[in-house]
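Taking the form predicted alone, here's one chain by itself in structure tokens.
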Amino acid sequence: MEPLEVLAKSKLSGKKTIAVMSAKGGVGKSLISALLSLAISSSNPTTLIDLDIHTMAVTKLFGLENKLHEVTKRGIEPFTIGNLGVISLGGVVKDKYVILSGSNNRSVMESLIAYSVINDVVVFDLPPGLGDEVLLLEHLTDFVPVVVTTPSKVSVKVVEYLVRYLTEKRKRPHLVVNMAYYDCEGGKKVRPFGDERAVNELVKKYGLEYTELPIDPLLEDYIGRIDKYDGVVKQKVIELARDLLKPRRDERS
């Protein structure tokens, strides 16, 4: 095992690790990573590590673009928002684009983990797809997978690849259906991006636990200051955070 890999693995040893992931892009994965890590940090010191090293959306959500991480004797110091630490390649390269080959991808992700100062709960924001980042995390830690989709049939069909892979690896992904519905007067739910059928079939097929998140047009106003958002999506993500922090079936047995 390479020294960098050993160090990254030791950094995550004994920590609660949650990976927010999707096989499909554009489903709101980084937004959910940010809200989820904020929710968890209200009760546990938490670190959000942005492994989507090509888009670095996390820095944009928190308004951290063009800011640099401080490096001390402890390592790369996270940006701090209350009880939450945020680590991103954006804190190293600022707002420059990044193009890396496959082997360099893995090294950069390993380095972010190995050299950063991190808390006991770690939330990873992964890029879309099934690639090095999934294989790397599998190797480093026994993470809890949170798989994000929208209700659209094509999104659910693409996400099923990832769900199937994780299930075959004996992991139990928690499915998050983002932008699932509008809450309307009288408790009525309107579903503009697809009904529940495709999601329900996936949930039933793989025995998944799942959470639906509502649509909140006001969220867009909080890009760059997502930690200030206090709307309906946040309330549902707080419930999700509580569920994820409970001992899972395999941990209780």
Second form
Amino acid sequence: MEPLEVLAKSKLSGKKTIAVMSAKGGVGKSLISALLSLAISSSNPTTLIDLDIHTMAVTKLFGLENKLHEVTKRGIEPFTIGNLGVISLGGVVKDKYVILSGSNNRSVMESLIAYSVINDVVVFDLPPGLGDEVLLLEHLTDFVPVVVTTPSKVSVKVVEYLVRYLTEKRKRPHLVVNMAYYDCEGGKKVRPFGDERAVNELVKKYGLEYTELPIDPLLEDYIGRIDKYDGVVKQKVIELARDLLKPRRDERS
Amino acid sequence: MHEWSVGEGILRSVIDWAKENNINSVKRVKVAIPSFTFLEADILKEAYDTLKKGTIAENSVLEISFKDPVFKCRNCGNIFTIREVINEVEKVKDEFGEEYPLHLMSGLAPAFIKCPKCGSNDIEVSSQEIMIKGVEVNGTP
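For comparison with the form predicted alone, would you give the structure of this protein in the form predicted in complex with the partner chain?
The next block holds the full complex; its first chain is the one shown before.
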């Protein structure tokens, strides 16, 4: 018997879990995880769990670097930002780099879930790729996948592996196309990656629901205080949060 | 304080197992804990004894043993014990205090323990997780 696994499963039991994931790195998963969890927390107590244990980008986005989680009888207490709790390995190891092999990755991710104090809605920020993090979450809970890509053809092609995998597992990923366009004056959309053909083909092929997020250069000014950001990307993510919280087709039937 | 979470994990595991096996009462639970976590046995027992009240494990005794994992370097093949790297572990404890990373997450061991021979972090740890080694139930000798 492994208490770690039992505890991790029990922590997620009966909770709404959303996994922000991508087969491709550098597409904005952590940023979207942060904005999405903030948006959801405005109506539901929410926990953001940073499973990207090697980069711990979430602590950088919220300005939580070098801060340690408090540990009480309840477990690892999240950092709190309003109604949002944030859990990251950064709150355990500070700025120490973490280099680990596969089975240890899994153990540490499972520990973050098992030993933390978690709210009713959980948003996971996953590392890029198709590895232990996906298998572990599948094992622990029935999560809603949010798959992130940019409109770049190479990104869309790589992300298709994950979409195909999730579809085969009878999950229905919601695709988020990050950095899809600039909102210019006069309501005109400019698409720096060219046309949307690659994304449209993926959406059609797998019957995906999807959300496009605009580019906002001002976002960079909010790294370290992402909870204060109130620009165009946030507005779109609020709409995404509403969609994700609605009962899904498979839940309704 | 982390001992309370560990105690909860042990108790939940025992209760789940007992339910699956139609067991009504548990007598003894034996757990093995990696020594480098430095979990406090007294606090873990206190947590278990508090949390078990009102459950089918209410009359059970928690028996704790500490195990010294064996480390194997995948880079040079060196096999070593905690005693050979205890200074590194003590340094981490000094830096972080009571709730130090290996206390909270035993899976972090290779991130903090380097091979004493070649300095690699590519370390394999035998039996690094907290495990329930056995459960005695009422009706067993």
